[in-house]
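As structure tokens, one chain now follows by itself in the form predicted on its own.
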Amino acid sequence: MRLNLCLSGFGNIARHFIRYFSARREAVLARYGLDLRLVTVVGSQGGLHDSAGLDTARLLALPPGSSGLRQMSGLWSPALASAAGIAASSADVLVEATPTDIWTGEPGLAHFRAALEKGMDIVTFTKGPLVKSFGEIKVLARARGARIKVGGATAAALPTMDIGSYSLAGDELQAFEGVLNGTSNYVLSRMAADGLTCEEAIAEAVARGVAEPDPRLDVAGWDTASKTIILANCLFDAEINLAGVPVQGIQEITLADIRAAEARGEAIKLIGKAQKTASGVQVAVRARSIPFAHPLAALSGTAKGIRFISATLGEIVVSGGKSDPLGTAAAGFKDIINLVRDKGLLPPV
């Protein structure tokens, strides 16, 4: 079976996706009979298309961004920019990897709309569209018979959606809580282990490449909030947005707070939580003191973890997964395979 892919974006995550795609494509063909072809790459100023499949080695030799794509002689077209390029593509699946704006949803929201209007399935690394306009996207996807996979946008290599949607299928999910941002956990871990101030630990995270050059989305709790909202909307079939979620980051946490918590036998973690209540699904993000015995308390460095509580299956905890761009890329690639598996188009496991 052949599956054509359209990749939106040509930045860090997109290029790691191409790298992982190139390394794993033949193994997927041999194991599943699934012939994956990257036929379109779109940027903000134009894009590339080859119905036979783009040469990934040539792509990876290019500089990032539209300026790099423009150097692919014979295939570059300004008419293939952004949503227009997606609409013109012959792809079956949009792989959305443009930078996130969680408040406007753009430019990813326009990309989602263009793909769904064509009935394309979506595998996304981008959070913005699902945080801003989940209800609209859900309605449009159902009307077009399209599916959306969000593993790459919900803690990436940590299998949050896989556990919540597959392992707990049929049971009643009551709540989940998670350490979903590797940068914030790194900062709190360095404070606890080595006595750094919050400002010092953030600066170190940026210097080591653990955090983005502008780490505010991470340390202010907005990245955790975005992931928690997407998970809550998908797993509880809710329609929560940022306006309805109290968010408290870690910037105000002091070393004295860390040591006081330790004296009580507790650790401070930035936790996103969603819980089903009589009045609806409640979502909150804040730095919390949790007992050392809590399954999320021992997470150190950039490690992430999530704890699900269901009515019959009980408590399920999963932790780990790489917190790096290649691990994120691998999570999206996995989503593509599971997208096809969900449609009954792959051999049984």
Given for the second form:
There are 2 protein chains.
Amino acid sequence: MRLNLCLSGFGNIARHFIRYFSARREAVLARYGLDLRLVTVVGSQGGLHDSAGLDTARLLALPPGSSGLRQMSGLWSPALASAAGIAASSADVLVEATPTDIWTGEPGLAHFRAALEKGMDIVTFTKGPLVKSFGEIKVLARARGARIKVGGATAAALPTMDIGSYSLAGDELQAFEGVLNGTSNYVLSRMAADGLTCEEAIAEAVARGVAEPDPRLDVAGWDTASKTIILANCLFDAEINLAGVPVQGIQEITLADIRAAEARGEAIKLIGKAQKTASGVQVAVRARSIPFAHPLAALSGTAKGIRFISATLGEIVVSGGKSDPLGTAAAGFKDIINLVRDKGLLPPV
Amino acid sequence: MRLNLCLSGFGNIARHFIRYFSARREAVLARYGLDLRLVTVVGSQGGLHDSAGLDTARLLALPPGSSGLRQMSGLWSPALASAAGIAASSADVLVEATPTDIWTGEPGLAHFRAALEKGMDIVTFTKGPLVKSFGEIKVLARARGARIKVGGATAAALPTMDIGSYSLAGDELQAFEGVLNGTSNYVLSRMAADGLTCEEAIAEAVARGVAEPDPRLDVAGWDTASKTIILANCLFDAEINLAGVPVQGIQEITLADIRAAEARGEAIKLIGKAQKTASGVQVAVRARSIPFAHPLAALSGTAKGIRFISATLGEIVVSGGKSDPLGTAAAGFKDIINLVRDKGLLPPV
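Having seen the form predicted on its own, the form predicted in complex with a further copy of the same chain:
Whole complex next, starting from this chain.
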């Protein structure tokens, strides 16, 4: 079967998505009988549409960023910018890859609304709309029978939602806790292993490209909080937002804290945690001192991991997944396949 | 939507399945709108059928084993034994929970055939049919458009197939390796931690109920081989059987081997491994000496774990999952929900 995609954004993740999509198209057609076409790309200034499928090699030759799209002669139109481009697209699935703003949810939120109004399914790398307005989006999606896949926004190549929704289906999930931000874990690991101060380790992470140029969202815990909130909302059917979550980052952690923890046989990790309690779902993000034997304690460098606690299926710990833009792109691509699967459109294999 | 189940077998796992099914029915109806009914139970001597749904409390009050079914007055019929009972059932899904025989595949193989002939989907705890006759079953299932879920037969509460089929969808799986047998890992752990000989540790595992009364399938590597073969066949679309797999167990491992490995900074683990090579998919089971830093080295006691290596999504390691009959039952129950999901019959959530 044929499935048309509309990509929103033309930055780093979006371009890696195009690259990966292009490399895996044929294999997915052979394996699943799924004929994926990228028919629309929208940016803030305009967009491209070709119902026969855009030429990915030409796309990748364009300069990055929304203004690059303008150079695709013959196909570019300012009328196809952002939400208008999504509304006009004949695509089945919106692949949302614009930068995340967890405070306003934009520009992703407008894109989500445009897609959901049409009953278009969504695969998102962007966290903002789900962090800011989960309740609104859920209502809109349910009203239109649309599906939203959030793997690309919840630690990407590390399976988090997949475990929670597929592997624990039918059981009673009690809690989960995760090391969900690679930059913060890298900083804590460098401090512990090499005696750097927190500031030094952050500066080094930025210099080595491990961290974003502005690492504040990461080290202050907001990225971890965003992922934890999205997972908690999806897995516990909750409607938590940032206002309901105590968030503490790692900036205050000193080398002395880490050495003192080590002396107790513990490691300090930035952990996003959600648990079901008698008074509802509690979510918190903070740097916790956990025993070396804790399954998240051994994660070093940019490694991520998550531990689920389920009533009968027990404790399940998963770690790993490539922490790079192509790995992230592949996680969104995987979500597209599972979206089609959830709709019953993949053949039995 | 309503989904009718036919349970094959009435032993330990089957009864735990009934118990778990009974406990989670209402929650699954509320969460997924999925109305599960157990309409048929078949044993070797006869079976029970009630299209309104069998009374699970009455079922659980019966003595275990196929002969116990006979005591359910009014509903028992010798005409509903085994494959005949499956063929006569109005169920949508066969839940296969008879004892595994990996050499003959029976009695599960006859049950699989009876179900697939009708286009009935299968959720299996039983490994035999898939180990013995994967190719035949695949052809039959594809011809009838039936689906088979193997989570209950591939380390159960530890997600293995789920990771391989959902979380790595669309990417290129290169290899996986797992500690997939709790008994063998328990034996090796007890040897390493407490200086027991292999024989002593096996005897203790049997005495404590960790191992089956006949632990030979476990410690000789056959259980690990069976799980590895099923996973490899499903994830690599291969048709490997026991004849194509070198299988070595842990019986020859001595305490001296373990101490020598430790001196090298290594642990001995029974590992089932599958990898894609230029000449096809290679599967092997043997006790391997792996560095302490290897993600499977730290698994102790009856813990299980698996490591996937995927071209772009990277390395993913998962461990845990309750190693008991109720956890196993819950894994099969989870597969029923995902079977329905794969058919597109669960509402977006």
